[in-house]
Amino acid sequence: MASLGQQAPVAGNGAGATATIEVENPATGELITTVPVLGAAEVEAMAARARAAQPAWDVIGFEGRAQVLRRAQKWMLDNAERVIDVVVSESGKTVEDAQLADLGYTVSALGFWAKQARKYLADERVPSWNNPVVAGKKLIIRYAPAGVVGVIGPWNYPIANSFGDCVPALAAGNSVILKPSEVTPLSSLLMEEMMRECGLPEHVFQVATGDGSTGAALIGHVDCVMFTGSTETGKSVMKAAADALIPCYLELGGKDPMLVLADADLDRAANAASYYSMNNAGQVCISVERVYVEEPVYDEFVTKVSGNISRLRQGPPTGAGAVDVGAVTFPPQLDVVQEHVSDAVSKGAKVLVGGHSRTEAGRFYAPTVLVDVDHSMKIMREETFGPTIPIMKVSDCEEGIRLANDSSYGLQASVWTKDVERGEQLARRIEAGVVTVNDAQMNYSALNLPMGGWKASGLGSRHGAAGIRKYTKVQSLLVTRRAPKREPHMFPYRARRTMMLRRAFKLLYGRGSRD
């Protein structure tokens, strides 16, 4: 669930820890605290400590690491209210959004990786019987920890998409340095406290607060980097990783389409569109950002969605159940949302609900429904990342698929139809890393199912085997138990042996070449 990657203003030049960042509550505008901006020297020292601590963490093995992760899982549940309060205070999201994703997802992830790390990273035996050249030899694939992993996290889900990426890296035996968003660093600092209290060895998990320069410094001192954020910032991260010659994994922007067919369950589809476009105030990379509805049910669908959105409550989240839609977390994002809505209106779109920022304290944009939209508008092509839902009429599913694929992004999409077999076939034609049928976003809870983007939406994936193996180095082992003192291909060369080997090649591989 990516966030946009612009940097927040900081006090000082970021050259050392004497500079600070002000952390505010986006729902009230109140200053919460300040955190230091770590400079290059501090980051280098942090990486050195992480590298020194990593071997001992690896040696304790999967079960030793799993015990720490399970203790952290219990800690989060025991301290749920505190965790939610910290997330809500620095992000401005609702209690429910913080509970479902930042708490709920992370609690699940801690247990999942504690259990599955051994399965995904166990040595793999490769058959040798089918290759006469290595017949009888032992072939093994081993997954070794990368070493020190750098995670650069976003502001929209300050635990789920920051610390959440650290969990599999830790389970694999790595040390991890997390550079959280400068807008929401407090949640990550709380996770650092949690892991220390749960028995994680010192310096195995560290949090480097700071701005963009802190993240840039981190890339130069780690063995691989995981970044969640905007596509533009992702390109910069990738370039820096290339200079450092380290693996780079990116979960970037999205403009996720929803395709509603004429035979869809309109009540479910409308309820899903309303929720999955507005949860977390639309600040979700797999948010429903554009909707294509077949003409026969378009008017009815728009009426249902507009009614749902018009009833949403918005304001400072004073407690559970108080509001439905929270604040815009990152200050410049409010301008992006307004720009996209204004651009659409100037090109002929009609606002049915919302369409404006709110004037009270804090940063809020009213939940917004737009119709009469098309692909000339930014709101249908660029990541809006706010509480908006543009709905476009299409003549049939073919037009809907064509428009869904008319995007530089390819993170996630959804198809809605009562004919699930047809829905699956249509889903396979959409250019996205994840496509759901009659659902949205719930795939993120399936931690054994890979989640990653196509096109400009990223590289690599979270979850599943790939989601932890990316934090490892692959080592191949070949073990010879019994062999002659001299193999036929070894020195000294002899014409007779050369020709004998050539005849052997023909015998072994000639049939395949004739086929």
The other form holds:
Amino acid sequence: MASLGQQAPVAGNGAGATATIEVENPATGELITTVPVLGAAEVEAMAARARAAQPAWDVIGFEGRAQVLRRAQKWMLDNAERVIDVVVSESGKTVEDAQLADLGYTVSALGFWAKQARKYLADERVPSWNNPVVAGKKLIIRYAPAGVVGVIGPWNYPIANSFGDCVPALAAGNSVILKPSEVTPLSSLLMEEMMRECGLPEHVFQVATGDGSTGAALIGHVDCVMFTGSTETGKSVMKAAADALIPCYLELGGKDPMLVLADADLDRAANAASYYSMNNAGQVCISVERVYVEEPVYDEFVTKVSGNISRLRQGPPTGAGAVDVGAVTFPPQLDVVQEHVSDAVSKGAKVLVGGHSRTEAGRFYAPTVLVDVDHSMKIMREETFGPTIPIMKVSDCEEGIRLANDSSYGLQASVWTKDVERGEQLARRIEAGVVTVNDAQMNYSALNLPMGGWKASGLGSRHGAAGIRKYTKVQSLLVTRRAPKREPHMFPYRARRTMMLRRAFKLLYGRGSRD
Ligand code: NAD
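Let's compare: the form predicted on its own is above, so bring in the form predicted in complex with nicotinamide-adenine-dinucleotide.
Everything in the complex follows now, all chains and molecules, and the chain you saw is the first one.
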């Protein structure tokens, strides 16, 4: 893998900013570069430029915008090594984790929204013939761009969960300002460079580097905000959006349960549990964070998972295939993981694999398997967001469902059984925005399938029609072509017409509701 060195993207909008952020490589502890923290005035100026640029981008139309997005798709593939390099350097994740999600998801999203925006945002005709009050009038639903969209992103997928959410907003004809995480801003700056090179008009996509204060400032200047991050910050974002009276969409934390039934394909379930709890070093909002296994297969499942996880290689991601599990990207996250493991152990949990941080120059936590866990422990109740897999024995699937739902979160969940009909029925009883049967995380690749959290995991969703319509203002049009000079409900009011209308209502609605 090439070293980032001179290729680190440069922040271009920092004129006037005084504070800076040091961006480090979590796998080596090395300083990569610094980027400016944009203040309120810079964000305001940026928003004014975005607002001025937006109408022309809207006028270009779906095909014009699709051409730019397709050029970006090609650019990403042509520059795959550089893209992966930047993501790996500032996140400490493996080349494979960066390739699958940050590169793979984003190139797929660029193509998907380039093609589907027109379909999802086409004018819709709604019938008027079935309502005598408006019969004959033309009724249309139109999706107009929101204007300037603010996207605020986390550090765990510096491209997929930041720029990835900008793509449908751009396809819908909006200008976008992206506030990336202060921990991983370089990937977003690279996306800004990419969009410039691909012919996106100036100021239609801008990156506002900075910390929480920059994100907070942004909310006051945009027409809607798409936030991905922790539940705690999500609440602050929603309060700020209420003050600004703009819509906000929140993709927040999770504590995804995996329910393994006695008739599951145990090898597949164990391999999936090992992978989907440890990919991206467990720093995935839809990571398998807790597992419930029916008693008859519990021991065998634990043996298989422990074997898999004890064989994982961890360390600095020096190239493709070098390691399986990368670094802990965000310094405080290491404390959270450590605290959850210690809390569990102090309450009786047993560590079968790992259970400690590592001492090399970078920031790592060993892949960890825990058993003898229960719901008095933080590791079963709070988002750990690290390479841990706590496994709990349940007497039957009813107990598993009850425990799966015993959570403030409701992002995703999975059910594992060879009886897929039963699996689907059980899935419908789990309180989560997405439930997979004999799978996990793969729904994220189905861009036509909505993905969003229930309970404390979020509001609204990405992907599918809802994933682009949220970046629009709905406008309803009613067009009257032929009509009398004066309609019966108009002035002047006359008792005879009033009674006539009352009889008409009785006739229309007296025998129950009409459409
Ligand atoms: P975070 O909430 O700490 O920060 C997210 C972003 O919000 C950052 O860019 C930060 O600078 C900004 N921010 C902080 N305070 C702000 C404020 N007051 N106003 C506006 N912006 C503010 O989250 P994080 O630690 O970067 O990310 C990890 C979290 O993200 C985890 O909880 C994870 O589950 C969640 N996540 C969710 C999804 C999903 O799709 N549901 C996807 C990825 C990550």
